[in-house]
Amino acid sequence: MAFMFFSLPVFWFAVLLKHYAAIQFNDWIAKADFPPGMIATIAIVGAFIISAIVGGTWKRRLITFAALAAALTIVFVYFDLVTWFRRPAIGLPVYILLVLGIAALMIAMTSGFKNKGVRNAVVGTAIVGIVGYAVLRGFLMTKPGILLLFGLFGVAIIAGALCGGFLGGFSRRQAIFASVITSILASVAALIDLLLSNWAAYLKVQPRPIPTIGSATANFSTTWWGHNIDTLTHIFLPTIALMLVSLASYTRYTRASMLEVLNQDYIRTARSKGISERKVITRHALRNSLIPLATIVAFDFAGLIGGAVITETVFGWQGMGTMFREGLLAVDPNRVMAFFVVTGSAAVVMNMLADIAYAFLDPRISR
């Protein structure tokens, strides 16, 4: 998949993306069934391409694959009986076993379940998130606000670094690190839930959801979740046009430099300690390996502030690069010189940041 998203022209992926995914989505929303063969397609392919991230022996990728598809098949045949994708929602019960999951996903990705410090930090930090948003819930579908959703994100992390500093004990520092991370997971999940639990409204005003030029629909008049869906609806095509093209590159980037990283002396000495492989993945051989890819992040994304100019053509996005492409043809230096000041300085500040990671990622060049 890495090689094909690399490989693939933009233009030709942008005009592909606006063809499946909006219009023959639009097309499809207007019942949201799910024949047969579709729900077969998607649980064989899901089960596949899940079961082979599992990794482990043979015998173990066909028990998650058997065990995958059929949850999947059971998911998707409930979403067909009830047309979720019309009337979509999460609730308070699926947030809670949703927050809970994440809470042991990242217990397994950075100590494991015998570090009682982490454990118990990264608990607290899911608790926490579930009281507060089952208190707030209601109070943020009927009374809304961009500074208030910002302040209540910035209370999270404080709180999943107040439970990591007083529950992590003597892994004080990781147990922060896995309960910020958690408390940021859990704001993500809190806020998908209200988006969901407007769609029904947002479709009912914007029958054909996914627009395909754009930044907004003009002229909309529709509640202030209306209006964040419509943003969002807007934005889904080129991010998903941009990130799949430079998320194919990261990809080859990191494996070339984990193969590099899993040959080096300290990953042996880490196994011949009895170290268990998936902490030598995450914690001594994926560290490492992200120094490189930081540099290329930071240039990338200096690139996007300075304009996508094919993406934002296909889409009809007023960005960047359309502003430096008329520049250029109407022989106007304001706005060419303007573009230069933008993209040279997101250059610089991303650079800086890179050299900043450096640091955190490998404390050797911090000394």
The other form holds:
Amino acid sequence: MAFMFFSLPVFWFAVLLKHYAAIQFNDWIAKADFPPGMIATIAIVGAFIISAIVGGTWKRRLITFAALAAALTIVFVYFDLVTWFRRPAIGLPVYILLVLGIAALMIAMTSGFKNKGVRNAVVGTAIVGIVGYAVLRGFLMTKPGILLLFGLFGVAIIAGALCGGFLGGFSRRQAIFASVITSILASVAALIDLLLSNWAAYLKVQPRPIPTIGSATANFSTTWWGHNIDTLTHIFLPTIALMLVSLASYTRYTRASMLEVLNQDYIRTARSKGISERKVITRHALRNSLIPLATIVAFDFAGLIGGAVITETVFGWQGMGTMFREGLLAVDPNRVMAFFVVTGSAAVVMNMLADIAYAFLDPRISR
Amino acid sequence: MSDDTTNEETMSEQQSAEAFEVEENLEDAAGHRSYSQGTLIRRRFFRHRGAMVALTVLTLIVLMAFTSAGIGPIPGWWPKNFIDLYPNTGGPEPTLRLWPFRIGEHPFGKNTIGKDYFALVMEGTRKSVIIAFVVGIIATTIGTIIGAAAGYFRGIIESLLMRATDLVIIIPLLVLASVLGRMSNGNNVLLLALVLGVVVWTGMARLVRGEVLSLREREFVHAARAIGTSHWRIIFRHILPNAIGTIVVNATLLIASAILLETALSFLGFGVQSPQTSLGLLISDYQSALTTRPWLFWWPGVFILAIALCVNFIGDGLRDAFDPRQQMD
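Same protein, different condition: the form predicted alone was shown, now please give the form predicted in complex with the partner chain.
Below: every chain and molecule of the assembly, starting with the one above.
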């Protein structure tokens, strides 16, 4: 599967995205209906993939498969009945469930439910988040602003840290970490809820929501949220195309460094302690194999710029990539040189940051 | 496995290729045959199912591309060429049918002005394959020599060579390649391949340097130096044969990325230029035809994907064959 990603010509994939993810999606969103055949396909394929990931014995797989298929069918029939994709909404009750789910996941992933400090801290953060969002939601819908959003995000992080600090007990550091992550995820969920609540209004002024060209709709007058959704829908396709470029190299590097880490002694120690294989991989191996990746993400900057030249050409963005391409086609050394200077110095800065981050993550380096 | 055999293995890894010939066809106490390093690698590679399938598919594609138009004086088996226009009989749709199987007049259809698209795609495949392999050879040679020199000599030579490598790495590959590709003016495919080869060797140089850095401290290199072997002889006869795994695997992966790079360049208009054709150029020409004449868009893309996928699978098979510790299971 990973081979698929780094054998895929990006420009070809980008054009395909334009056709299938934009034009056909836009045709579909006009009605946003799910015919029975489509629901069946989604339910069976989705249930099959997830049950394959969950694994286990054949009996367990069959049970997960059946349960998931039934759940997916119900969800999509509901989506079809209320044309959810034209009028999507999470609403406060689902938001509360979502945040509680995030909190439970965070507790399970960090310390487990037995640790009282972490549990109290994360649940406290979740409650603060839910109450805060319930109070502020109406205000955010009517009078939004970028500073307000960032300010609230900062407040959420501080609240999470305070909860972790005061309720954490003995495992204070882990409690702070878990509750800060919880508050960040809760803020993201709130943002998604706000954006979804404005989607119906956006569809009214922009009946074909996913554009294939440009970075903003021309002559577009709507609310603050409408403009943000507009930017997001324009970013959507180029982001997927660029993501593919990076995903290809990251999977390769993660695989290589994972294989190296799995040969280390401490993995053998962890296994001989009797920890389950999943925990060995996620707790012990993955964290350490991600250290080299932290530097590669920065080194990959050059690759992203190369990818940007292609995506900007395909999606008609006016950016550095387009400037470079037009400059080169017009044999204009100044534009090409400007491109080299800016991207080159950005790459140098990124590499320096990568080196610093590497020394920070792996203390053996800085010695 | 007992400690003795492990030691023997590490010992035998350290020696140069000739030493293994002696060990061939030996039987140990339990009556198992022991194999030379080369035989082991070959057997592991042939047992890698993905790599073998990929090798077959790639061979078929390359054979089809090169024999269809003929090589030199030998005529090919496909009667049409990619230059002539063909009369409009039976519409531009592809005539290839899988069931009942028939190839028909124009298996991949015709393009907007009536050229046979099968011949065009085959021509593009030929160009892309030639460019990819030439780039692979050039980049491997440059990268290996620079990496080996930097790793072996250390000191000022190393810092000079590696800083030069960093200088090339810091500029986005696609960007550097498009400037050079534009300068080479696209009509000469070999020149384009040469130019691309000059920019993609950096990764290879770094890897070979890392490998040589550890190999040069081994005992057999000290031994060779002690009997007065010259530096370049040590590099080529003693060090590089031991680094051959890294080099071969990365050469394969380099070829795969060279195909993608060439097609991307041609797509942007800086690689192969019309009237020559290449898979990337075909996609660039017909990207807006996806709704009206989808086959013009699909076929070149499928061929790029197939070639790159096959080369990547072969590289993976080689990696597993050369370094069995790197397998997931």
